[in-house]
Amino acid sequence: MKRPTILVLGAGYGGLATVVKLQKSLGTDEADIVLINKNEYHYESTWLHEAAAGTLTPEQVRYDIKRVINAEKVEFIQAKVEAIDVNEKVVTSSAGTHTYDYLVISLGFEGETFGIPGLDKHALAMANVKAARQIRDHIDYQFATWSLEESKDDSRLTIVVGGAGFTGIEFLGELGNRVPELCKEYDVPFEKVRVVCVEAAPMVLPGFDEELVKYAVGQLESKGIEFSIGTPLVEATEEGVKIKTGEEEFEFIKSRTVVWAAGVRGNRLVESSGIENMRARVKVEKDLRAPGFDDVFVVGDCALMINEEINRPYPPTAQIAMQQGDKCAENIVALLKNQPTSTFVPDLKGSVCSLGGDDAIGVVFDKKLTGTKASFMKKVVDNRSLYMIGGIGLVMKKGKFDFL
């Protein structure tokens, strides 16, 4: 009798946390498990930001994937998906055509431009490592080019970043630690350097502890980061951003070099899989199968599941999409032994966003903690998650030691 197959599409947090724990649940002779990715390396994007900075290269945020599956379990396929289609049951790829039995979406994130004019040609977002790296070097070259300038242009080294969500900050941090550098290097003097973070909400940090937020934009503004908030980006050009100040008033800051890290939306294939979404995001039943279809589980950035309590969406965290991706495969055993599937409820241990190298502020079991305390709640967390993928071996390789 044929084995059924499993098609896991993406292999981000969500992706390869139900490939891990579908090959600990299964014989050889149970499944065939079929992964696709366009990549031959897993990246792990809660920090991307660190690389898009400079404080962390972009071969320090990524590790092959056979370094975490079984070979002898699971199918590795490196190709793009370019087309799902759920009521033919085939998926697409630059490998060819795939057929399944039980489909995994878990693709992750695309940037959302919000249809701002001029976004998607003149910033740059950190929507992989590729474009970490992109953003590393663009900034580099835009201090080298000022050095060597003899008319010095100054927007060369003004820096804007749109958004002051978990993204942003984060970014803002390393950057506030990475500037100073940077001036060494290329012979800049460090007031000639302006970092602008500008944000359309009238907060930072929406959903954090008040306390710590005041905490996070002082330690900010004191390496020299300056916040204007509540003041929506409007347009972006060559030569910089135009922002609104007021009902009819607009100012535009000369930069070259806008980073947009303010909104993020499900992959795009997921609007034409004839699945039911929102912004590319499938509103997934409880046991995380998308509506109408028993064969198809979605996690990851792809799913939007409600908090039941705020009647908001959860976000689309690292921490959840591994959860996910354990429940998902949990689900599919379920069904392969004609078992009922369970409820995913997340397991929300806190959140920590990093202020740049030692600093930090985070709620962990409902406690508030700043400074070094919530920087190495961080990286237990970063270690945590590589642990969960790769055991002790990937945390000895690619985790973070530097607590002090």
Given for the second form:
Amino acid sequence: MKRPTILVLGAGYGGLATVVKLQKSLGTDEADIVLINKNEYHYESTWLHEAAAGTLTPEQVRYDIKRVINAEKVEFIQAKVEAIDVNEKVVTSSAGTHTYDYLVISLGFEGETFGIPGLDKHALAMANVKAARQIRDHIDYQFATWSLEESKDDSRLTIVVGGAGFTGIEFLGELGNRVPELCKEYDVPFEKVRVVCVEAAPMVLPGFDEELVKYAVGQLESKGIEFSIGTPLVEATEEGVKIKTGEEEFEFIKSRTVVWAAGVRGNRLVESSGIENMRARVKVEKDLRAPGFDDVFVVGDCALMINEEINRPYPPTAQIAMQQGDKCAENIVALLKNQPTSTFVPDLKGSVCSLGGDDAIGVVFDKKLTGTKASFMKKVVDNRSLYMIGGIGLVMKKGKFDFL
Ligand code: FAD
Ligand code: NAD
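Let's see the other form, the form predicted in complex with flavin-adenine dinucleotide (FAD), since the form predicted alone is already up.
Whole complex next, starting from this chain.
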């Protein structure tokens, strides 16, 4: 009898967690597991702010997928997925067409620009490791050019960060540490540099613990970072950004570097897949299947689940993506054995927001943490995710031990 094919799209946290659990749970004769990913490597999306600021190299945030998969059980295809058609049960990629018995969509997030004019063209975003490297190189180039040119264009030394959510704040934390290094490297006076965070909501890290937010803002301001709060960014141009400062009032900030960190959506391929979705996110059933498609699972940032306690979606996080991958594999194995699937219940341990180096804020197991304790927890979380995918070997190779 033909073995069933399990096709997993995307080797991020959700996809790799699925594959790692499947390869542990199934024998070689039980299923053909196929993993398709754009690159031959996985990158840690949760470390992209470090690669973007230049405090980690792109190489440090990625590792070879073949390191963590069992080639006897999993066929890895490096290809770009181009289309998904769940009605015809076919996936098209740059390597050809692929059929499946079970499909796992784990293609991750894309930046959301909300249709704000000029952002697509004039802003950079930490969407993946290549985009993060582009931000680092762009900032380096602006500093180098300012240093070299006769007619000093100070907008080269102004960095605008759009959005003070977790991504924006973590990036600012890294920049706070990186800017003094850049100044030294490129002979730029520190007082010439401006790093401005523009946030639409009335507070930084909307919805997070206010005491911790106050700590974070104080720490970042002490590194010279400015905050413009309650002032949505409404347009980006080649010269900078326009922000709304009042009912009919606007301000223009001249800047050659605009980093957009104001929200994410699911991967656009979901929108044309035939599955009902909202901004490329699928409101999945309790067992993580797509509504109406018993053979399709969606995990990670392409999935949407409502937290019934507060009647709001769970935030798209790596923490949830990995847990979903685990449950998705468990449910596929159950289906292969003609057993019932089970419900995914997130096990949230808290959240930690890095402020760069050995500083952070967080709520872990309902306990508030700041400074080195919070930063230690963040590194433990980072190392834990490496451990869960690639075991101790991967932790030793890629882990963060600078707290030792
Ligand atoms: P991803 O990790 O985005 O992986 C998607 C994979 O699909 C990638 O390998 C990509 O290359 C591949 N892919 C995409 N398109 C294609 C295609 N067309 N063809 C083939 N392959 C494709 N969450 C936390 O829980 N804790 C944190 O500390 C944290 N920090 C973050 C910091 C930053 C700077 C950012 C941006 C996000 C952070 N998050 C954090 C959120 C977290 O990164 C995401 O929720 C998580 O990456 C989602 O996992 P995923 O598996 O759905 O997708
Ligand atoms: P987000 O949606 O959490 O935050 C985006 C921020 O941008 C919000 O504060 C919003 O008010 C602001 N914004 C929106 N439109 C704006 C505009 N026009 N002008 C100015 N500001 C505007 O997005 P994110 O920070 O990218 O996070 C995405 C997901 O990844 C979240 O689920 C987050 O929890 C997760 N994440 C987690 C961590 C962590 O746990 N350490 C780190 C990064 C991201």
